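Below, in structure tokens: the form predicted alone, a single chain.
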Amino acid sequence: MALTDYVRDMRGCSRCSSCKWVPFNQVKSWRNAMNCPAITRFNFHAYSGSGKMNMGLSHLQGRSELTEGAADIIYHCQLCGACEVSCKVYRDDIDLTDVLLELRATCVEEGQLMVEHMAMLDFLKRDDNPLGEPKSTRGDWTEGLGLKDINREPADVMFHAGCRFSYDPDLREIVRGTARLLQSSGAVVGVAGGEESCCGGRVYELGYRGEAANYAEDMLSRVKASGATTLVTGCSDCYAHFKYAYPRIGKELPVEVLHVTEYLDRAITEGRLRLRDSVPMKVTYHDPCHLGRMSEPFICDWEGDKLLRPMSLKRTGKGGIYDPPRRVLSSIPGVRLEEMERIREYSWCCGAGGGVLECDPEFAAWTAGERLQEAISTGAEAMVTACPWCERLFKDAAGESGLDLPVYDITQIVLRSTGTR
């Protein structure tokens, strides 16, 4: 697909501004009525989903050029998908997120690149991760866990840690705990260790399609060679790209792909993982964008009049992973869940996605701060989520702003209840 394939979508935008708000029948307060971090922060129409569609159509019609300033606006977007969820309430024949993705691919084709992203691209080319960490240390987190090396021996479950979990020292115990939970459920778990690579999701979202396809091909080859029947990941970004981007570019993985919350939910239900110890804590749960609305599986690109497209083929955000993490939390003795106002497909973004963390960390931190304030308003003692990128940014934003709100990965709470050491 290309930007030219979405002319009808861009022309169909009536500039109603619904993309800027939580659907009106879901609004619970004025404070939490907005859904798009970019338009909320910069308050200029071009930063909204509608504004970017107008920019794309104007460019295709020769009325404007993709300048450095235009690219800066295009990339000041987390690609969180909230605009599309709201848009589809009123116009379910418009695929707004796909337009935003193709607009970025057009920027790359025309050489309008963000300087701030160049270092990340260099890191990926050099060491297969966007963090600038050496490839040789990627598997260090596995030391002493007794995990199978899928490069040399078979395993039923292939665990993909992802870049952030593999390298972030503050999150090291989370990924190690996740592996122990998988083992406690009776699974034979294998990892690629130092041979694991980035899923390619970041470069896909930035518009570098060739590089994204290369990472997908590498992952596809590794999965086929592993002999595993199930792929589990604790990274929401990786999960969304495995479920949507990979099939869309013709690299669908030939295994069942589960986020760790889905796996834990199944293991608890089947009695393979027992939650015994009480964890007396009032928590609120943050729905990561890539685990929620952005994780809906890719089915097909619709050809023809989108008004005739069946609802099952429309990406509305409702098909994301929302219930499994909540069922897991409700299964833990002592845990009480207090929901925020914007939840499930209407969740407010943490701020880290779409390359924003790399090009404008101040904007990313502001976005996270907005969510932390919403979490605090519930009266919860802690925030729980299921994405390392969310966790990293929330922890940093809370520390910088002096907010006293601990942030946990859901696996940490489960681990405490199982008594696993």
Given for the second form:
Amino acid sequence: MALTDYVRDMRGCSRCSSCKWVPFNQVKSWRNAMNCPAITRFNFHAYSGSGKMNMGLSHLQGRSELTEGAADIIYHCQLCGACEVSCKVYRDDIDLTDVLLELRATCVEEGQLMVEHMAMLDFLKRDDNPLGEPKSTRGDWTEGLGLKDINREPADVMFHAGCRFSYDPDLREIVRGTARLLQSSGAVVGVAGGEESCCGGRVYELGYRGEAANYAEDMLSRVKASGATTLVTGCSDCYAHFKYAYPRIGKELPVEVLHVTEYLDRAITEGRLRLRDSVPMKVTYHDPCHLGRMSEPFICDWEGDKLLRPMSLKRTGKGGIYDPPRRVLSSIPGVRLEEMERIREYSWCCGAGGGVLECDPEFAAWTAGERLQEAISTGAEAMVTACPWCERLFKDAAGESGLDLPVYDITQIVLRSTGTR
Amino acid sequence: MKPEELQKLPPEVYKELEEVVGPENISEEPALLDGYAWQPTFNSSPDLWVPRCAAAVLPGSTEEVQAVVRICNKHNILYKAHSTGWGTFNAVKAGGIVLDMRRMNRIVEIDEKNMYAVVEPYVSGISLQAELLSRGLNCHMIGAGCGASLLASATSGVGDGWDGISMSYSPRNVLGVEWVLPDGELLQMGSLGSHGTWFSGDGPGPSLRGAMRGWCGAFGGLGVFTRVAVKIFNWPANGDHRSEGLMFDYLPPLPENLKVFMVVFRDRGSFAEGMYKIGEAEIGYIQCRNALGMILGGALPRFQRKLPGVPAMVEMLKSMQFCLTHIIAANSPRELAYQEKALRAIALDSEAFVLDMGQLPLGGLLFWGLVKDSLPPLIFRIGGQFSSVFGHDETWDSSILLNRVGQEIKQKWIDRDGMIDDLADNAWMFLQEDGMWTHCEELILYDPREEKHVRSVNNAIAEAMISAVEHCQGPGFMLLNPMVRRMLSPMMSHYNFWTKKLKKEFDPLGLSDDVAYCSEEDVEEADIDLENMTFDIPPEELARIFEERISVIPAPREMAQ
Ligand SMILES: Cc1cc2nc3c(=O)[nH]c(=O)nc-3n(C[C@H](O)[C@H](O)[C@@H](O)COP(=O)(O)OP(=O)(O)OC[C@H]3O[C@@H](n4cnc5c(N)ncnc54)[C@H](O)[C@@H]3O)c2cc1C
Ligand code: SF4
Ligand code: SF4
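Counterpart to the form predicted alone, namely the form predicted in complex with its partner chain:
Next comes the full complex, this chain leading.
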């Protein structure tokens, strides 16, 4: 697909601005009525989902050039999908996120690149991760856990840690705990360790299609070779790309792909994992965009009039993963869940996605700060999430802004309750 | 040089503006500016763009607005402010700058005791309402939807919504106003001017509500409004009821003291009579006629596409054409029972039947969709765009008349495949102020990506305007095009010449862009350039229609001076 395939979508925009707001029936206060970090922070219409579509059309019609300034606006967007959810409440014929993705691919084709993203690309080329960490240390986190090496040993569950969990020292205990939880549920767990590489999601989002396809191909061959029947990841970003981007570019993984929250939910329901100890805590849960609305699986593209497209092919956000993490939390003795105002399909983004963390960390931190304030206003003692990118940013933003709210990965609370050490 | 001949802001002007709002809040990046040039609603040109402005600025306070306006006056620059900026009337002529008021988004005050709220331009209906319901209060919202600005419809454009039966319409709800006049001076209207309090729009300070907006609004042609107090109303329930879901899956229960009914009348006559009685009985909170086109297009667009091929189904649906959704609200169970009894008695009298929608699964959706005003953008679902003819606020008899005429005109264009077939039934009608007056618009659903649709919609609008005037009705609120205003001006006592006079008093330099209000083209003597209009009707035919049908009142040139 290319931007030109979305002219009808762009020309169909009624300019109603619904894409700037939480779906109207779910607006609960003035404070939390907005859904799009980009327009909320930068205010010009061009920053909204609609505005970016207007820019795309303007460019295609030769009204404006894709200048550095225009590309800057296009990349000041977390690709969080909130605008699409709100638009789709009313429209069947506009695939907003796809337009945003195509705009980025157009920027790449026309050489309008962000310097910070190019640096990230260099890291990827060199060490297969966007963080600039050496490839050789990628598997260090697995040390002493007794995990199978999927390159050599059979395993029924292949665990994909992802770049952030593989390298971030502050999150190391989380990923190790996740592996232990999988093991305690009775699964034979294998990892690619040092051979694991980036899923390619970030480059896909930035518009580097060729690179994204290479990473997907790489992952596909590793999964095939492993013989595993299930792939589990604790990273929501990777999860969304396995579910949506991979099949979209023809690299569907031939295994069941589960986010760790889905896996734990099943294990708890089936009695394979026992939650014994009370964790007395009032928490609020942040739905990561990539576990929620952005993880809706890709089924197939639809040619022709999108109004006539079957509902199952319309991405509304409803097909994301919202209930498994909530069920997991509610099955932990002592945990009380206090919901924020913006949840599920219309959750506010943490700020890290779409390359924003790399190109404008200040904007990313501002976005996270908005969410932390919302979380604090629930009276919760801690925020729980299920994505290492969200967690990293929330921790940093809380530290920088002095907002005093502990942030946990959901597996940390589960681990405490199982009594696993 | 005329201001509209300006190609680009001179660097020194840009710099002055930048000093006022800060570098983050001004831009002349062409791609960004095209975000403001995309205005598909009420746009008669097939490419759906309006002229690109020279720059966009985002003022953050009244002082910044004043400073920006003064810079425009100093350098002879056109400008126009908008709130959410939806509709062609937001276009500023080439060379002008746009003041996007988005940064001014605060609810300044909610005075529960005196029942008003003070808001800035970017406070939408839904965000104020979200704060009000928990306080047992509510606010009037317009039919454009709850994402529209409360201030914009109060000060600058139209103002009708389906809660009009109990909450009136925006211009009647305006209290104190803070207004940056076209030359940058600050005017505080109503009690704000004399006391610094917001409770009244008329005196003891100056009352300029009529001059500020008249019936329909100046659409940005009279300076910039920065704060306004609007009346707020009773919400006889305990806050809000919540449930998961976004639209068709959003099904919270109804609150205790409110009920929603559907009343199906036999025919237009019994509908007309029944509505009069409902108004007299003063038993409405929110109400709206259910147009088949609106319901099918919004909820079942695929079905609607197929419908014209099934005449029996069309006939069956048309037998339910005169159907009303009616919400009652009371302060006690006894009062609620009384209102329901009265509604049922009126229905019986009018040979209508009543369904208690609260008992049906979709009742919650309908109820909350009307209360929260979240349904309107569904109108874009089937084709992507709508237009509107008539759009008047008149007696109920007039509305009923226009409902009939509108259907006839629309059917003709539907038969020519010129718009989406909505069974020619899309009149948006309701009572205002318990029926003291009423609203009627005939909505047209179309796909702006189809050129034939765009052309026929223009024709249908022209025809409807002529027809409305022929039937002694006003041509409606959408007199956005100077050309159209000039054509219709002779039939309407040259009203636009008078507004132009008023405008000149407020804005001697003519820099607050008035293209959607009463521009220079309105009063130019040159012949109407029918060639350049996008009507399909041959120009000579159109000219003949006008000549034949319209008794022209000679236009005294001095009126425009
Ligand atoms: C699709 C659609 C449906 C509509 N349906 C209805 C309806 O059912 N009922 C109804 O009453 N109206 C309706 N309108 C018209 C509506 O009243 C106006 O568009 C406006 O009042 C709605 O608020 P807004 O935030 O969209 O205003 P905007 O689009 O921002 O502005 C509307 C006009 O007011 C001017 N304006 C706005 N803010 C200011 C300000 N602060 N200072 C000076 N001028 C300003 C603008 O220049 C513009 O000309 C509809 C419009 C559209 C586009
Ligand atoms: S919600 Fe959709 S149709 Fe409306 S302005 Fe946004 S992108 Fe356009
Ligand atoms: S994807 Fe998210 S950040 Fe980007 S425009 Fe849409 S809502 Fe805004």
